[in-house]
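Below, in structure tokens: the form predicted alone, a single chain.
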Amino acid sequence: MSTAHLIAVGSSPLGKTDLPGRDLFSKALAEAFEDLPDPADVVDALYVGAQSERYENQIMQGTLMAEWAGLRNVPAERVEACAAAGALALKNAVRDVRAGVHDAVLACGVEKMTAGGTEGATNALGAAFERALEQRSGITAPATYALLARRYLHETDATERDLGRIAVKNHGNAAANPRAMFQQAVDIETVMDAPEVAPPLKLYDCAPVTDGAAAIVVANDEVAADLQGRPDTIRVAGVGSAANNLAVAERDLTFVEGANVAASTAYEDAGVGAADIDVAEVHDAFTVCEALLAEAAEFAPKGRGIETVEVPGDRSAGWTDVQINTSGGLKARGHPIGATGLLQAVEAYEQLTGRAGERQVADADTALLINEGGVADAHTVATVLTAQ
């Protein structure tokens, strides 16, 4: 089996923009290939993660992005697993390189979420809910995650303030991230005084609607050596993917089983354990998700995931020393659905190559990414990355 490396990364500005999705992609592509030959001289396939065609009334995203990358007559496919679309694109690219199907693949993701306004984004995201039991009730994403949060607070001694502290941490991290949508810190009073969105979740508990794109070049040993000749690639050591079920009513609200399976699979593939992970980017679409995923990834004991905000020495027994969402997470870096999983990989790339600036975790050499689609457990992709 060939080794898959991430050899270059790029992202567009994140936030509300007048740029269409293809131009957001072009900006991400330009950064990724800044020091490389043209895409057509490097990659021989493309996967693009895109959550919904509703935003810009555009399907055929694979062909469109290949065209804008200057690629012709290559395999170019759109993949979709709601918010896990980006990680799914990366997973497929890694699979192809490992299997020797392609020498180098472009994994990308894009979403122009603001194109349809709040109503358009709400409807597009609602399509990820189970039709008969959930969509027809009119429930929204914040309301669904509020069910998880309410149950988590009921079953543990966590409080709404504990969830708010996760938002404070992630905004603080984003303040040091030039890629982030919100590059300013907030204090706990601001978070707690913010309007309620779906109790117990308040404004700062929720990731924003975001326009953005990301692009990553995945390549085998030979291409990595030929193109770079410098020690700034990272290795994809393990991958796991799991689809649990769609309807929230039919699962345990405080144990994200699919994420646990995906992370465990990725650990096994990489030959590592939870304690070996130095940095992790997890899918904090809502603050409660960070707590739940810290537990699902086996970083934290049951009911103590809220301690992501603490320095390792101040956490409960059973916690690892991992640093979580150094990018600011979905909450503050931004959440352009189809690109989110790839933006997680961009942060891991910067951490593992020592390029994270003020966010840099000392001696970080192993990272875990957890990207989820649907509500919490519908589809999860986990990826372990290691420094060379």
Contents of the next structure:
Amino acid sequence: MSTAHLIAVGSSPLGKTDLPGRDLFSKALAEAFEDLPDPADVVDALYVGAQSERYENQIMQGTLMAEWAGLRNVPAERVEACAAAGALALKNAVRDVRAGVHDAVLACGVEKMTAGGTEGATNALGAAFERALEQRSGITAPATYALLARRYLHETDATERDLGRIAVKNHGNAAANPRAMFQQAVDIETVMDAPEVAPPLKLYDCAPVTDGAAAIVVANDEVAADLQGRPDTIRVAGVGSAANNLAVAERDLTFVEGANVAASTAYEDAGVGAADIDVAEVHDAFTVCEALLAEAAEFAPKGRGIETVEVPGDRSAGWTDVQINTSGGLKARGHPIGATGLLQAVEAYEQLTGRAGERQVADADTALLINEGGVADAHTVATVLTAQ
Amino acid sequence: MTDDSDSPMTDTENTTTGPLAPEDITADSAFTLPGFFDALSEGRLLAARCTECDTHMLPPRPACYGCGSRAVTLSEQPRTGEVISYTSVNRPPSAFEHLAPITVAVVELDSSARLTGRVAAPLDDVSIGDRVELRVRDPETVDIDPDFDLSYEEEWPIHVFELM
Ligand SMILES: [Zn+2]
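Moving on from the form predicted alone, kindly provide the form predicted in complex with the partner chain as a structure.
Every chain and every other molecule in the complex is listed next, the one we just looked at coming first.
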């Protein structure tokens, strides 16, 4: 089995932009290949994560992205698992490289969420929920996560203010991230005074509707060694994924079991444990998810995931020293659905290669990514990355 | 299946279990959505029950998510249960906008089956642990944009919980 390396990364601007999806992809591709030969001379295949064709009335994203990268007559596939699509693209690229099917693969993701306004995004995201009983009850993404949050606050000592502090922490991190959509800090009073979206979740508990794209080159040992100018690649050490039930009602609302399975699988694949992880990007589509995923990844004891906001020395016994969502997370870096899992990998790349600037975590050499789709736990991909 | 009177998967009185045969899977069977909603229209809420581990599943399906067994049978469900969690959809999908804000809850029925549904009460009146009863509404009496329905959904009833 070959080792899979991430040898180059790129992302588009994140937020409401004037660029359609394919042009956002062009921006991400241009950054990723800035110091590389043409994509056609580097990669043999492409996977693209894209949540919905509703935004731009365009399927066949695999073919389109390949064309825009100058790739022709190569395998090029769109993958879909709502917000986990980006990590799924990365996972498939890694699998192909490890298996020797391809020497190098382009993993990318794109979403033009603002194309149909807030209503368009609400309706497109609604397709991720179970149709027969849940969609027909009028639920939305904030509402389904609010069901998790309400139960979490009921079963633990956590408060709405504790959830709000996760948003404050992530905005603070994004202020030091030039890629982030919201590069400004917010204070807890602003967060607590914001309008309710789906109680107990308020505006700042929710990741924004975001346009964006990301592109990552995954390569085997030979390609990684051959390409000049990219000595600081990182290694994919472990991958895991799991699908839990689609209906939120049929899952444990305070233990994201699929994420626990995915993370455990990735740890085992990498030969590491939770305590070895220095930095983690976890799927904070809503603040409660960051707490739930800190517990599912075995960073935090049950019910204490909210201490993700504390510096390691101030956390409860049983917590690891991991730093979570240094990018600003989905909340403040931005959440262009199909690209999000790859944006998490971009942050890991910057942390593990010492390029994270003001938000650099000292001596970071092992990272965990958790990317989820379809109300928290319906689909999870976990990835362990290490510095070379 | 050659003898309909012997069909194990469409008769809640029959306890025969095992993998569904291809010929069992018709729109008359509550193991399909049309059959499930037809029964619901007639006042029967049918779940799949796993005969290996007793997981109850709404809507019914051919295999158990709890243990993987296909030894499932249909089981008529109690209408009553309790609120496990709840919230309010303040900005619903466009087809539901006339209903906003929509109180919704995850409810565990007294059989242990769990499902999400609207609650016919303001958010402030609902708490975790509240007892609720499932009611079935004709779709025409619920103010949902008819364009929301797929062609095969038009006659399907809509469920809602009432506080007891
Ligand atoms: Zn079972």
